[in-house]
Amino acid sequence: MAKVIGAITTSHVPAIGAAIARELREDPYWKPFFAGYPPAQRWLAARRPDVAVIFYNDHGLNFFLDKMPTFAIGAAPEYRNADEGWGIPTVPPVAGDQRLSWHLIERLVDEEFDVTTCQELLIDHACTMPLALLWPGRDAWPVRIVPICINTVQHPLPSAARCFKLGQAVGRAIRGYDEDLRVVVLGSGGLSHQLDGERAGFINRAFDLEFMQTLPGDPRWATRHSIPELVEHAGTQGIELLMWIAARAALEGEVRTVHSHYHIPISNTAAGLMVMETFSP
């Protein structure tokens, strides 16, 4: 049988894709962030994992105000990286994995949430960041990956209860997949930042860190507050946290932080990751 080997929380902000390209890790500026995710790589190098479920959101590739499914999940053979209006440079096809895909897809039917299917699908800087920085200057990527899309965009949004119960679901489907495979659980974006109007900048490092300290032993913390609560702590795109929700809700058990980094900012954003996983107390 399959098994959840843990999760892994990131930001993926755009600019990160640039600073890669430009070589630019080393750089005062950027050094501090990209400090933070050796402990991550030496961990994935260590379990290996075959298939990445990764949990993001689609800034425009695929989905607009005028058609956004609430969950969305892609079924494809691979998926291409396209530049959404940023600039980055794009990087290699993924490979997706279809028959745990379409396993995923009935179970999460059964369990009564309504997902749209993909069988083509574009990935943008949402899961092509993560790659990136846990699995860095690779040519090929070493994981097959299953794209789990939650609008963050058009309301109403999925509340965080509602994204921790999806998380749940997708994390039972995958332990009662019948192939003998190693899955991480990956949730992209975040953390505190917004992009536009009156609060445009705005950085929350108090509730950020919170935030990240409640997720191992206290995950529904964050699914108490309402929509509207999370914006008003975290920022209209800091929202983006739902990602993070429903990649530790796929963990059962006791649960323990292998590895955590947080630094403010990166462009206009308060970037975390984290790394977590069960254990028998």
Ligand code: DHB
Second form
Amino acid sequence: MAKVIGAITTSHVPAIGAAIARELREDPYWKPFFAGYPPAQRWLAARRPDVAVIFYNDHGLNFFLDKMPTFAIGAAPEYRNADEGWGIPTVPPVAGDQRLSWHLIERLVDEEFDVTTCQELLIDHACTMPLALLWPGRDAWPVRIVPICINTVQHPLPSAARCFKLGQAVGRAIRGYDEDLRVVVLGSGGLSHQLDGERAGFINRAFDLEFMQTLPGDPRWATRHSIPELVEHAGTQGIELLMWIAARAALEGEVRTVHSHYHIPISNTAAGLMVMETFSP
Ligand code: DHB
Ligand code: FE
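What would the structure be for the form predicted in complex with 3,4-dihydroxybenzoic acid, rather than the form predicted alone?
First the chain shown before, then all remaining chains and molecules of the complex.
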């Protein structure tokens, strides 16, 4: 049977893609940010997942305001990255795992999540950036992916409690899959940031740190907040932390933090990273 080896949650700022392309990892601005990633890379290298199921939010590349699914899942053989207007180079296509995708879709619809199924899906920086950060310097990606997109663009957004339930259902579905796959669940987004309006530039360190501290052992702390409360605490784009909640929810039992890192700012964003895994106390 398939196994969920753990969850990794990370921010996904487009400027990171530009910094990687320009080889700025050692630059004084970037160094403290990139310094957070080697422990996560080593954890992955030791556990060698076959597939990454990625919770991310599309920013207007594949879905626009005219058609906005709340939850969408890729079921494509391959996912292409495309120019989104941020000026970052596109990355090579990523292989899908169609059989696992359709298994997840069937299990989720069975559990009353009415997901949009995407047999073609362009992936934006939110989906590709975790790959570039976690498996750097590769010619080919070492994992197949199943992208799961959660709407954070057009209100109404799904509640944190609903995203938690989605993540739990995804975890159950992976553990009920009949192939011996090793699956890592990724959550891409956040932490606090706001790119527009009167509070543009808003960052909330105290909230982020409490969110990161509670997520492994007490994820209900975050799910008790409404969407307007989360936007107030984390900013209009900080609401991307819904991806962290969904990824964490895919883990069962007692969960511990293997590694975490927090750095302010990257562009307008408080950049966070966590590696979590199930353990037996
Ligand atoms: C920034 C952050 C994001 O999450 C994003 O999707 C785009 C830009 C930023 O801080 O610049
Ligand atoms: Fe974003």
